[in-house]
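First, one chain by itself in structure tokens, the form predicted on its own.
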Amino acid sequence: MSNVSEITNCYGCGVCTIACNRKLISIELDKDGFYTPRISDRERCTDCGLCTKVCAYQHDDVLMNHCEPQGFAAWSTDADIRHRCSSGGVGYEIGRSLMRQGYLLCGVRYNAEANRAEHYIAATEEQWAASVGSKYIQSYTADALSKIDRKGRYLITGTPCQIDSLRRYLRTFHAEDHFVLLDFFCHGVPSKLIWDKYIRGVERHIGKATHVAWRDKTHGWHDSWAMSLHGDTDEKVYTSRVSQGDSFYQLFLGNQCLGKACYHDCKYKHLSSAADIRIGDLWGTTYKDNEKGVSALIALTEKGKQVIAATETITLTPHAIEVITEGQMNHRLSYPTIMRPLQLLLAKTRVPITWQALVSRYVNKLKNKLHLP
């Protein structure tokens, strides 16, 4: 294949699109909600080959290049960054300790006009501080990775997908020792269908969503898979906890919603990773009575040792690495099983369906389920 017109269900990384010396190439949401590569004048593509080249989905391996990790408990000594972060505010102090070194962020922030999660570069601390938080939707990337300067220095994080093909493309134009690269233990992302529908019937209560908060600490940290939306309309505010049944932290811990890339092409579980650094939250035993937020911090490569070791706003605690990724996904997903019978009885029917129609059904049986309105 010598370029991406013919790629589906990919991880919808973006990267081709700033591979592409044409600039021919844009990322589009497909029917089922997930983002894929589009090239708008085939005629002009000269079949050169880069935006395969940097394509992590086009090819079997990881691209690391990693030392012997280390693994650490790691939370920011501010107390209210701790706490406005999702896990222990380990990603939010690298990337301020970065800055202060000379580089710009590249990080995830959302959307609440278009109801999406878009990676952003922050030249500024109060600009960084809008990445605060776990985004558990897919990024638009394609505008901000347009704006990357390959002779510049930047912190980039992202899905390990991302990340693999930015390393790709880094290495392809031997720029990689200007970038540091950090990803995140990854459930994986939902259809961008289902996360309108939700905020839609949110937005029933509380005018337009403003602010959305998907890891809310109110009731600590093992409690935190909670939903707080702030809306326009008399300063409503919806909040809603995966322990009382929140719809949308049911499809997607669920793994009902999730791209099939997701579930048939990951390869980045465990500590398979192209980043320098490996972030997450540190679930299991050893830190089941804290409730403020620990974050499990892996340094996979010596660049990521060292960025760490500079980093002075994080308490670190090291631990073998069977203790960092204790909780976490270690293997693939499989379809989810309540699936299976659907799909069984499609294929014998020849009714023609969409991903998005499946989880439709699945969402109305969820929702009658569990009362849901």
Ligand SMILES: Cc1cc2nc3c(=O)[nH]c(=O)nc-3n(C[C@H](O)[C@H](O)[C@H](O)COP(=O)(O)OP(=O)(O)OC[C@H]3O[C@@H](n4cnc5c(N)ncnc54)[C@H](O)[C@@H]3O)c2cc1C
Given for the second form:
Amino acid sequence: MSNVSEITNCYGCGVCTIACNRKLISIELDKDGFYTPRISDRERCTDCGLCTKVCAYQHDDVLMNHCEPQGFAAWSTDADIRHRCSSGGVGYEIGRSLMRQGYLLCGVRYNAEANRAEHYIAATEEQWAASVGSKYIQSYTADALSKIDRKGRYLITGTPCQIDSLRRYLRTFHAEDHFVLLDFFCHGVPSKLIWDKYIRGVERHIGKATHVAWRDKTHGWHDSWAMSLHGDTDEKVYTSRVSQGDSFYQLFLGNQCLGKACYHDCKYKHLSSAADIRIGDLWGTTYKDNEKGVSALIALTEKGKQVIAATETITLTPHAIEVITEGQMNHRLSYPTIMRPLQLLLAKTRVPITWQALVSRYVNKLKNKLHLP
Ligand SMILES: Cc1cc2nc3c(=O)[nH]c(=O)nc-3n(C[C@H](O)[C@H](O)[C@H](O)COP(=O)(O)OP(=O)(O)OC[C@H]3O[C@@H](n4cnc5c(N)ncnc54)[C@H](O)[C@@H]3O)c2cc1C
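Structure of the form predicted together with this ligand, given the form predicted on its own:
In what comes next, the whole complex appears, and the chain from above leads the way.
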């Protein structure tokens, strides 16, 4: 394949858009609510092959640079940052430390106008604050990536598939040295159709959502699969946790609405990563009583080790990799052959999302009872 025009159901990372010298590639939502590349003017494509060269989806391997990995339990020394971040706030602190060394930071914020997560570039600590907290939807990358100057110094954070493509892109253009790449253990990304339906339902109660947090720690870190949305009607706030049956989380964590590539084609479980640093939630037994939030932090390259050592605002406790990865999903998800198409079909109808979540709950209960994967 010499260009991305025949690719469907890919990772939607958007790196092909910056590899194309002729700027012929854009990223659009497909009918199931996932980002996908489109070539606007096929006639002008010279079939140079750069877009497929940088595409992680087109390669079987992961572009790893690994040294002996070093694992830590880690958290920000700033209690407020730790509280606002998903686990221990290490993603934020690593960025802040690199910014003080002259780096620009490329992370993900939530754009409430467009109801979407998007990569953006932060040049100040104030701007970087918008990256705090995981946004459990696929991020739109193309605009931010187009602003990256290959001669500059950047930290880029993202899903493992986004980072794998970026590593390929930087290596192709001999620019790896100026960049630090950070990914996380990734469950997968749910369909934007599901998110749009969820937010439409919430907005009936609170007006237009102006602020969204996916990990509200009010009830502690272990119960922080918790949505908190602020609306523009009388400053109303909507909160809902998975432990109370939140419908978005049931569909997302029940694996019924993820990108097709997040099932069979995810190559990035455990330590399989093209990043310098991998982060995540340090679930498992060691910190089971901690309710403030503990990040899993793994240095995968020599550069990653140096960056972590230079981050003065995190508390670090070294652990064996088995301890760090204990609570993670270490295998690929099996594809829910009937449920995923059904849930995505229902997402296009007026069936309330609470009913969709109910279906998800019963299917998963049944699967557990029958010991099905
Ligand atoms: C879709 C998704 C799935 C995840 N799955 C797992 C998992 O299975 N296991 C696990 O341990 N952790 C997972 N994480 C990571 C986890 O939610 C936390 O990001 C991690 O614990 C680090 O938290 P933190 O407190 O350091 O910082 P945070 O402040 O939460 O930093 C998060 C970093 O992630 C980036 N980010 C946020 N949303 C997105 C997005 N949609 N796409 C790309 N980058 C984003 C931000 O730019 C920021 O740099 C996932 C994150 C996402 C976005």
